[in-house]
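What follows is a single chain, given as structure tokens, in the form predicted on its own.
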Amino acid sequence: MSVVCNQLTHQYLSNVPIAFPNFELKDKEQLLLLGESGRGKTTLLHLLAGILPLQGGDIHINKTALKSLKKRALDKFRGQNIGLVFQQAHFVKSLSVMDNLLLAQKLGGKPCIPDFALEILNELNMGFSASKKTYELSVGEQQRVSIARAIINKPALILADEPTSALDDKNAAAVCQLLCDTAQKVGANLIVVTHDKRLQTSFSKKLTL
């Protein structure tokens, strides 16, 4: 697994173009992307996820150039290879935790396997929540389910956007460690985008925007 970003730029309407530093992640490497608000952290994450179109530069994930993929192929590639953990969990509220995970499998073009979904939930100490609605969970529990959803399709890359900003010190450290351990277990690269300087000691590879 590898991630290579080269000469990335992005511009919103009449704003000054944002130029991002080049970086490369090798197999199972993890990166902390630090920066204050307005520095382009979320923009970079959205470029890496294929949510924003590439205007300049290249992104290669597992040697696949994102700009070579048309919309449908890009959506399929994202579902199969990229796991997303957002600052605020976005679930289908009418569905149970289990059904949210199975939906992620279906959208990623994978077979829906409840036993596998339950196995992941158990590994994250969230097996008890399988039949619950996501709104019945605490913020910390929702984050764990977000991580479960992010890894359900065994992605090559996990992207986490400000995963600890709403958490106290103890829970922030726990979620960060959980992300790192889970990425290592599934053999994925991990990129955490944040302004939370508490996470610096958990990453050997860091980049500041």
The other form holds:
Amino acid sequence: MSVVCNQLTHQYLSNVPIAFPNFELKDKEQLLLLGESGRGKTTLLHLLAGILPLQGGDIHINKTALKSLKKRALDKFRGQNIGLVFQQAHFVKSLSVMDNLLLAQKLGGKPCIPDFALEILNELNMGFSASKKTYELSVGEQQRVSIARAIINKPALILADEPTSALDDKNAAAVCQLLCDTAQKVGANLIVVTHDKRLQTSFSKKLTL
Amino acid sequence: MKLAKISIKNIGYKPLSSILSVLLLAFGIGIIVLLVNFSKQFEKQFTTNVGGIDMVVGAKGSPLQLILSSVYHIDDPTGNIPLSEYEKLKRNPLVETAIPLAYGDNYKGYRMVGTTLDYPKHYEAELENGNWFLKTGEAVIGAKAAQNTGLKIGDSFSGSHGLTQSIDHHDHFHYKVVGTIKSTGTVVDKLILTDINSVWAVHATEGHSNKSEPEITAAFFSFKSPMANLTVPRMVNKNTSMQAALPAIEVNRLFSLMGSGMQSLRILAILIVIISGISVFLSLLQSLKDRKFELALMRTMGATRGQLLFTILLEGVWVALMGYVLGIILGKLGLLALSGLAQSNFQYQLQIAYFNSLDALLFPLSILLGALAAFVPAWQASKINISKTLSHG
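For comparison with the form predicted on its own, kindly provide the form predicted in complex with the partner chain.
Below is the entire complex, every chain and molecule, led by the chain shown above.
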């Protein structure tokens, strides 16, 4: 597993183009991207996730150049190789926790295996919530489920966008620890984008935008 | 985890927005089912019963009433005509066949018709059991009349005066059931047939008619050549005390009277269906606004544009499917109620198929409507800007 970012730039319509620093992550390496608001943190994350089209520069995830993937192929690559965790956990509201996880398997092009989904929920101590609707869970619990969803397809890269900003100190530390541990366990690279200074100590590799 | 399941769950999650669409479609389809089935059977009943009868002769009055009472037995007769006039007309060289009818009594609401054996022969009626009426006082029973009155061969009964159930019984005169007729799908099914002499016998002994000359109520004629259709009725209306009516013309008039009503109902039904499509369209558009983030999320989980398009299209299709099923049920229930009404008023019953070709035809049309209504919202969903939606969601 590896991530390489090379001479990445992005420009929104008439704004000044943002140039991003080059970086490279080797097997299981984890990176904390720090920066104040408006420095292009989320833009970088969206470029990495392939949901913003690349304008300048290259991104290689697991030696695959995102540039080389077109539409459907990019969608499927994203579903299989990238797990996303957002500041606020979002789900398909009409579905239960379990169904949200199975949906991630389905959309990632993997077979839907409820036992496996339950296993992952149990590892995150969320086994009890399988049949609940996502809006019945607390914010911290929701974030755990969204981590479960991010790792269910054993992705190459987990991207987390301000995963702890909405949480109190205790939950923030727990979620951060969980992210690092689970990423390690599934062998994925982890990139956390945040302005949350509380996370600084948990990462050895840091980059400031 | 099928995409179809998500679309069902999405409908179930906010059912209120779909209920109006489902109800509208159900009503539209229900009315169409009711209307088409009813008008088809109505026309079939009227055209099969009138087949082979070129002219009906009866007492002067409304020609439509004469046809309705003599051919379909759903209206009162216009009066009586003297037998001698009928006999005279029958000898006209242009007349091929003539069938006399004398009616005016009923048993438990089922009309008794005194006639000759030519009448059942005209409708190609066959006996189920027993014999045809040969002597005065013998009666054969149509299939539906037999079923609903419970009369069997060997039973004896007496008729009541008038065309609906009444307490004015002809108690002194008893008919004997000698045969039952197989179901023909024609008016014969709801009649009790006797020899025409029986009708005279009943009323002569009671002194209903104090004139010595026997009378009949109406008569059917068929002609040797179509030319006679023009000349004979005119002659009858001009030179006799009787009235001649052409069933073909009267039935057409009836159809065109009903037709305009049916037509406006049909337009109404189609309008309701179209509005249901618009309702599907608007409610999906509204719900997509609330679900923008979810859709973007599904894209980040690997959903292709096509998959989002499909999921939303399916939501429209599910709503259409529910509307269709409910509509068919509503339509059949409506037919059932209408059939009950026709049964109690006219002894006519509607055939209600569990599933016929119209229902089959409405199925793809409904699904198409749902898909069409959902297409624009689905297209918009598939075009959603993931990055923007996630950043501002």
